[in-house]
Ligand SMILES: Nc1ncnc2c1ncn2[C@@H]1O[C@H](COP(=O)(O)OP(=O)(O)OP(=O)(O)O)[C@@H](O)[C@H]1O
Amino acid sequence: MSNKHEILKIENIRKIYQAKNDELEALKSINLKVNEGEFVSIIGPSGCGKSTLLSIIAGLEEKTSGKIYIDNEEIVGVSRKIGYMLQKDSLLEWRSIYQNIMIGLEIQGIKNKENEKYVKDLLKKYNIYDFRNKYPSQLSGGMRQRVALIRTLAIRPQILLLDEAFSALDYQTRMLVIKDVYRILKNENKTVLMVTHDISEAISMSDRVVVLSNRPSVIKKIYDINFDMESRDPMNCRENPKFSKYYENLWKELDINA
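Which coordinates fit this single chain in the form predicted together with the ligand?
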């Protein structure tokens, strides 16, 4: 555990939004290190800048100052080592499931035999292969989100960013999709940075939970989550006595914030 490889480093990230008649400091100074294979969640009050932080790491939003490193190399703009999964699945209804999943490879100009085989293997492994010629409108919400995940994985990112990726789903589906996604991400040994407003979702999936303060936000506290379980998954850890303890702590932390 201690000699784990540090894959992502965020250093003094600051973000000030400029508007016509005002400027708004969303992020004051964010510092975070994430190890390879780690699952880190970010929670915080509404509007504190969680999405902003992920967008900056993904290279979609300019940062005012600060630096981001992947494998000790500074990244600027969109990095191919990062995959970003959004709240809406944004599947393109005019493309089949397979064509939807291939869009990342198409855009990056790396749609070759080897990558196509990799995608086909992913499809088979995660039970989408039989649906590959269907269209998005023929799939359920949970299934669509799984397709969106595979679309993100198709470009073989090392780090995955999830922004409220499950909040559009109804409760029942959400539980299933979370378990499903967790299994896939662990299986593929991905490093994950996830934003959520759901405390139990954060605890059930993460190795660490980062709590942001109100705007302009800084990291208020980082909680280590450790259930000491043999085969932990987002369902069974909820029954662990530690779960409610973590929940209580985090809930208080957010409450003080408000």
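Go ahead and give the structure of the form predicted on its own, now that the form predicted together with the ligand is out.
Here you get just the chain by itself.
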């Protein structure tokens, strides 16, 4: 990724939760740089603060200290440059697929002809256009998640945050959706920061995998993932001889009792 410029910088992020008689330090000091177009996954022990970190970057949760920069500009609170995709698709059942996808543009007051054309182009490009007048209840779980992704892309974020975005799907559907989502994100040259508990998912999709320590969290190690493929997708990565070695190393990193 050396030819890409740094788009996201996380500097000394710390998070302390205040309790009645004590305080809980969730994130001790998180420092991370992400390049444009890079796909970075974050894994770590349960309860280590992975989703908390994503919420802080998205501006949905306050940090105790530290700074976040996008393109060298400090970000405070919610930024239009960031899109956030959660585990649940959160589609509104009373709105059509097209209306659901447009909701972010409506909220931000940027629903105009140019953005409407962009949305329609995305729908056609990724085979959702024929479903635009249907309702969420008429779609499969996998299709709903694709719609949720297009809804997130509609506001043209520079950085996409994925928080366990595929974990609610059954295994077979998840494999197909992961392949589709990876293709879409690479086609659109999006920078992605993904939180997952699934090591295989992290390896198969990522350029780098960040391992967080147990709470209070620091970055324990960062692994570069390189399969030396001309045409990479999450399915063929799992069949690559390097995959099992990456898995073994990351599993050992997560073994907090080791």
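Residue numbers count along the first chain shown, from 1. Because the structure is a prediction, the values reported are computed rather than measured. Think of the rigid core as the biggest set of C-alphas that the two forms share within 1.5 Å after superposition.
| request: Let me know the CA shift of residue 19 between these two forms in Å, rounded to one decimal, core fitted. | output: With the rigid core fitted, the alpha carbon of residue 19 is displaced 3.2 Å between these two forms.
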